[in-house]
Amino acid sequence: MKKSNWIKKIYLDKGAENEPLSRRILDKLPGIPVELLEDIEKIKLELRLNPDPVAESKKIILLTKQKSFLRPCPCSPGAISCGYWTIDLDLNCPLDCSYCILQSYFDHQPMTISINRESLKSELDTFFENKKNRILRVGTGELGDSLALDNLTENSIFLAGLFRGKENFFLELKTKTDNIEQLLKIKALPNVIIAWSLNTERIIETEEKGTANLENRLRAALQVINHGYRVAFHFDPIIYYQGWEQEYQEIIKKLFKLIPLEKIAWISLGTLRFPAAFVKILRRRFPNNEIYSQEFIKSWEGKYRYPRPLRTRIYLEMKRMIAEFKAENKIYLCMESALVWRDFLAENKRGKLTSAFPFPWLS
């Protein structure tokens, strides 16, 4: 995402025009039309009239102020939580993955950059104090890719500074890009984890428009490791199709051939899931998409998922593949039920399973 030729227009929200970050971003984007904005409904109306509001929203940047930034990750009700917290600095994403649930959230929301990020410091100071006796992960990849806009915002540098010296708190920057330039400008910190979402080369090519290919993601991971960072990987969503086992096994082999095991902080697994409202958007934007041709059931929280026996089989097979490289103790499941967790752990635990954190370094 180093090039900016995808940006058609920049809107400056009222009160944001004189903020230092706004000026720095505008200086990096000369020649792109800029308009002062009184009401975001103007942009949303324009997007509603576009044949593809989702695609169009990714070509418009809104620089604005945000009231708050930090919140618990909205884990599916009834799923086992991993205790994750999110920092929402950027809303929407310039990448265009066909399965991305943000399409149902942000079809009329431009690429939104919060320019008052200094306000985040006081929020985090309170958070660090209130949670000082816990070990927690905090990340920015929930409502947009953590690094896709990093050449414009330099948020990675800013955030790393806020987490310096906070050993109990891990900052995770999650991406599908190879945009690591800013991270290499600063000294790596032990509690700043750079994470990549991985998928098969077939899925990357057909379903993850605008992202870095698998080789470039892994090469970028190796670069940040050589700079001193630790890394994490997310196989989410794992997509079931004929031949999936062989293709995911090929990724895992490539991953552990290149990346030292001791530099991997965690690995998550999650299967394809989506709300009912997402189907309408999918049919409109990707009418020939085949990854939704499998059997899905409506699960306990209202999302559509693969049937539980299939999800369990997928997780156990992925666990087996990863265990070949002695990394099974780094795995957790994302937004899964206690029943699937128990099958995955191969243990009939008594009592209530409440944590998705089996990591030794958390003990």
Contents of the next structure:
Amino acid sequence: MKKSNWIKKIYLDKGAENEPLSRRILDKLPGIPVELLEDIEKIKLELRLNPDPVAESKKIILLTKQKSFLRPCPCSPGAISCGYWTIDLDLNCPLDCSYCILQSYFDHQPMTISINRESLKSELDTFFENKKNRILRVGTGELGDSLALDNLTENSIFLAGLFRGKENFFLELKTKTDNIEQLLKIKALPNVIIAWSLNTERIIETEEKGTANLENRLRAALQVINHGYRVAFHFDPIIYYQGWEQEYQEIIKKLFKLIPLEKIAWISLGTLRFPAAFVKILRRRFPNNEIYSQEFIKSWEGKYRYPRPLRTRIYLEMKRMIAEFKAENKIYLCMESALVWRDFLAENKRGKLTSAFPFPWLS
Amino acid sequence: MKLRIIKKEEINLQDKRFLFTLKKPSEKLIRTIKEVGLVEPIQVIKRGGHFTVVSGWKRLAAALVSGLGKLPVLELPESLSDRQVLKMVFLTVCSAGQLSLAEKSLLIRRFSELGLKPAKIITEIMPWLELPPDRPTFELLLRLSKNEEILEEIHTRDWKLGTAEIFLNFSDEERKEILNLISGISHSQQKEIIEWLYILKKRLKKDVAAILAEPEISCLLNLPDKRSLKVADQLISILKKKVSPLVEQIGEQVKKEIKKMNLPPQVKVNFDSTLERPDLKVSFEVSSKEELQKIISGLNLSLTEESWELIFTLLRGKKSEEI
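Okay, that was the form predicted alone. Show me the form predicted in complex with the partner chain next.
What follows is the entire complex, opening with the chain shown before.
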């Protein structure tokens, strides 16, 4: 995603044309048709008429203003929350992972870049003030990849500036790319964590179209570490298939061979899950995909997941592999039930389990 | 519009450019027409020297079965374009009631054959049909309409879009095989069989014929009443076990252990079949103290059995690795 040759057209929303960020982005994209937008319905219709609206939505950029950016991560109702907060500056993602639920989450939403990000400052000031006695994590990788468009937006530099001196608040930039150029232009901050989603080479190859390969992700992680940042890793979604243990073991070995343990802020684990509405899109867009032919149950909140005994087995196995490198105390589970958490923690934790955060090693 | 009486030979029955309904005339309609003739005229339009039926296919079929040689028709002005006529019929039919998925797909095909652009069909016709107005759905319905051999089944069993979409993912050969397997059973059974076969085909990397040739399934399909609802349920149960082996096997073992304990008949033991929750719900209804005493002592007695321990172990997923 370092090059911008995937962009077919840019729409400029009313009122966005004179914003400095719009100008900067347009300057970086010479030769790409630009149209002033009267009504978002025009783009939605254009996408609806395309044989693959999801793929098409990733080729169209909309520069627009958003009302607000900061919100608590909704997690999964009934799951143990990790207390995450999200900043949604970009909506939609140019990467095309087969398992990405954004495919069904957005209703014909183009790649949307918020050009009024300056107003995030006041939102964050209130947030920092209201939550000043807490340790919290805030990230931008929820409705898009944090760094996929960073060469255009330089959001990483902008956001890092907002978190400077706010030691209790961690900014996490989560990516599957190796777009770290902007991050290397600024001084690393202790509370800015650069995170990579990791998966086996087989899964990256078959399911994560447009992303950096494993080696490049790990190399990029090492580069930001050398620059002074700390990093995090997300094994999410962990996908169950014949031979998964060996292949995940291989990535874990590669990871710890390259990345110093003390530079890792946290590691999350989450097994494949998806809402029912997503299945239709998946079957249309990836008819030969095999990862959804495994055993799934409809869980408490209506999402499909592997059966609980299998999920627990996967988490415990991953924990065992990570423990070989003495990093098991950095793990948390993403969107999991209390029961799975308890089995995962075994006898280590007593009492009522309501939140996975703050992680003990951060306080 | 002109009301006329025409001979049946004047109608070109092969011209189906406006036909998209699949309902057959009922016995009652045929009987009525035999008794009193065709009271409500059929709508027709002149095309190429013959009359083409615009609407009233069901009545026409009943009239022909009843042996009527002359038919009352309402002739539409020849100047109307085919598209205008089809739109008129479609709006009339839509306002009168729901179309099945098969009929909707046929209607979309008719508009397409008459040269209406996909964008127009998607934005102007599909919302009327309460279909998602997007290109993938349009293309899916167009594909569906061309599989004429299955349209009637889809219509009769009132398939939903999701079932049809999965069905079209099978090869021609497999579709024939599945159709042969599921005709005559309920829609919900058809849906489950199609869904499970789709998953198994991918997981086992086998075609449908190979899956159905597995001994436990093939013996079922050789039964004389293979098209019965009961056999369909048995087939669904076998397929489900193959699709969800872990959950199904744990569930079966739990049920077996519950049965083994021979609990008082008033006691019901339920568990979450998805295994997300490991709790057991034990309930009973009593109408006297003596009855309550009897049940409690029955339950008490059961506590000496190993089954309870095994059930909780199974529900917590502790034995899943053995499965």
